[in-house]
Amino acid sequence: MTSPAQADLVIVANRLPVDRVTAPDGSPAWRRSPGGLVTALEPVMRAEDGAWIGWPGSSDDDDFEPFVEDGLSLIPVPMSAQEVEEFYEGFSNGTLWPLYHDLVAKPEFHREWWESYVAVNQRFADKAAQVAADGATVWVQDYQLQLVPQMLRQQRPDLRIGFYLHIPFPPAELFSQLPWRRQILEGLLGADLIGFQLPGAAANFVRLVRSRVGHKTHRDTIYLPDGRPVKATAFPISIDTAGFEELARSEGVERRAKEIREALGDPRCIFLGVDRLDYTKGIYSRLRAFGELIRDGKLDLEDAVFVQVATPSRERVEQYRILRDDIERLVGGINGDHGRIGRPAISYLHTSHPREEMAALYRAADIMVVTPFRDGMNLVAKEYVACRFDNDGALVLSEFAGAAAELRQAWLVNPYDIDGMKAMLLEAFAADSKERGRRMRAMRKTVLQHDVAKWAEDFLRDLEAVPEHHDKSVRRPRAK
């Protein structure tokens, strides 16, 4: 791209696709991160000439120009530290977060978060405006930029726009106690389509724009007063599922996971949990289940160990800290009353770790432990579908992860029901072969067939779909 303003498909997200490294000669440089959305998006920013707006990552880094790395055209948006701790520490994740959870943290007004949420959201969009090309499509990712529908949509009538919310959308109940419900629907509304996880949710904001906007709304259409229609609806995420596979299957892997086996006393099943360390995941719960049932006698050291990865998470942030206190006492506490030499009962890993370690443990693992309070999704749990490519293994799933709603043959519970919670784990665990490979091979015809590819396939056909509504005789000058 010779020029920010030529780029027919526009990506708007929180972070840029790449994160700044250290190469070997000491210089700065760029790595892509790891994440199925710029998976899934490559393909078509390529084809398109595409563009993808987002932070660097960094508050004191003075260099945003728009920059090339490995063929993706990259337009970095500055961010102050204040702004991080206010715009994204505070609003995104002190208010919005909790609430689009169900509350499981009580979440925190303050208005000047609010103030920089809109500041940052008015940047965000105001690049985006410059970068878009004449009618070009531009698609805003997530919770963090919520307002830059409409910021664009106000400076850019020729654009199409969509927007997809990776995490739930909460209930008018919940929603309703937000001082700024009406900004935030009304941002959401620049968009031509709204992409939720879940039905539900796409219904929660129906619902929500007819009450407290009062736009004409049928099933998932909303009709604005001059006419133009809004689309919102679920579009399931998913993972890059041939990819996963392809690793899982890879000499390396295998051997990798083989090794784990040994080094955890090689016993007859190995429990897993990956989460980044968050007090949505439900770890402390799951935890504690598998703790009950060793001290109980349900479960032995020679028959069961777990291993929980707990990726480091908003370290910054004082509600976070607290939570892996919490979990390292209860790890503590388990392995020093149930633990032998050489066998602790929690393996607990606070570290990050390369996607070829993950499918090593998902090759490793016999029961896979996903219970979230409240995901969007939860793409750990097709992850571990995708890697099982001999269709054995056992997956314990939250009913209220999104992936509840695909994954059907998973053994589904409720994280707050710690006993129910308990029994799962031992079905699971006393399951034949037979049981789990019939639920594992329908896990995996659905998570084959529905791929991250097709979400976003899915998602910009349904957006290009959209008639047309736009009065481009009132377009704006744009930004230089």
Second form
Amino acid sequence: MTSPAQADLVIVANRLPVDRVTAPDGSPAWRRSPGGLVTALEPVMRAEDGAWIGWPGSSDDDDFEPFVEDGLSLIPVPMSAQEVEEFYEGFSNGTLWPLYHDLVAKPEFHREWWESYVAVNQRFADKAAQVAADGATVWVQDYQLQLVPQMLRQQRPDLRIGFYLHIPFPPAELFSQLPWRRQILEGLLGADLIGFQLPGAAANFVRLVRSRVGHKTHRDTIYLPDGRPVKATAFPISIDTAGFEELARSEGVERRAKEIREALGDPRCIFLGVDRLDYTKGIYSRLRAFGELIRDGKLDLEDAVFVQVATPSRERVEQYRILRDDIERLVGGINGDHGRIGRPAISYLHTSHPREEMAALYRAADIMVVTPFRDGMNLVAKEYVACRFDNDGALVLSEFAGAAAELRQAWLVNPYDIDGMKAMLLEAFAADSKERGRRMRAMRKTVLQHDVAKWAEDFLRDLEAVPEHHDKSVRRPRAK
Ligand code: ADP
Ligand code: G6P
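Rather than the form predicted on its own that you just supplied, could I have the structure of the form predicted in complex with adenosine-5'-diphosphate?
Complete assembly follows, chain above in first position.
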């Protein structure tokens, strides 16, 4: 393991792959962090020998030393309770998250939140500057850290700096609402290569830089006044497909999948939703669609049940609290109206589960329902496909998930159109095994070919290939 002081590859993400939590007996413990960023990057970092800088998720002033957890070299960055409120819950998740997801909720703009965003970004940049070896590659992740590339370059012009945005990049008209739009664009331009999920997002970014900052651009390259080129390109993210399939094939998972089906009363069809409890995910609309199908007699409870697993997320942010109440009320209403003893229409679990349990749920589910209003990629959709080595099972997928660009053979839906969604759920329900197999085989081919190892390899290769800075006074030794 490389010592943190000399890492040749440094990942900088708001979150570490593990979260500091308090166990039921009151003792401190580490637990896997929520979300797709960690799912994607963990296998990449296991294969590379680098360091991972991030926040350990605790909202007190704990200051942990660097440590190794399960083979990964982790470097914690602390945050005060006020920073958690202003930087994390505030600017990151109350301003940027809704703004970048097409205003699914209303973003709030507060100057104190912005100041905290600048201060915390500076702390991450300082830590990366300390940890990176001479000429190292530093790969900054996601919307919480968009100022880090420029802050880091100011201190360490010898580094190769990459940035990857895991969420959508909004159209110019929406991004332009941001009072600090220019600072964000300039922050990102500290990188040599900026990666996006989809080509449209990369093009939006290049256009904005041209119009708002005035730099020259040609296709996916931006030329800074000092001659340094910055590339903005799409790299659709993925999962450890083979790892998921292996897990899904294990005896333990197969046994657990059977148990789950039995516990649900062995219905003909299990519908499944798996999401962080987030308003971008369209959980409410999908459950409403299912509830109406039961109400209208289009689906019978003897035939169909819905399992919705929702990971607790950002629970102190008001919009997330409101969403949780709304969903719990809806589930209660549907089960109260239509459920029978021992047979609720919807089984709702507001908990996080180990990977084995997720794989068992994917194996047990006949129809996976993924209906975000907007999503950068959506790894749950790819995980489901990876686990269906039997070429069976149906995926109902929102057109507005990044994954829809690759998983064209899913039953695609517009989550704003409840009647359209009901029709598509019924179509997937009625599809015969030949049709399901045809679609699943095609999707599996895509997900097996484009796994997360390929994603990381493509990004790091292109980062290394960005032409050297024209200013020869800056020495940039190559990473070993
Ligand atoms: P996001 O990054 O917005 O949360 P993704 O679908 O891209 O959405 O990634 C979610 C990740 O979190 C997936 O790897 C999924 O398996 C995992 N996940 C979602 N819900 C749960 C849960 N209840 N328990 C454990 N893991 C979960
Ligand atoms: C999405 C974001 C990640 C974030 C994750 C979980 O995947 O792109 O940056 O880490 O959600 O959200 P949280 O706020 O709990 O870190």
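The term rigid core refers to the maximal set of C-alpha atoms that superpose within 1.5 Å between the two forms. Residue numbers count along the first chain shown, from 1. Everything numeric in this text was worked out from a predicted model, so none of it was measured.
Novice: Align both forms on the core first, then report whether residue 46 has a C-alpha shift of 2 Å or more between these two forms.
Specialist: Yes, because once the rigid core is superposed, the C-alpha of residue 46 moves 2 Å or more between these two forms.
Novice: Rigid core superposed, CA of residue 19 - does it shift 2 Å or more between these two forms?
Specialist: Comparing the forms between these two forms, which are aligned on their rigid core, residue 19 does shift its C-alpha by 2 Å or more.
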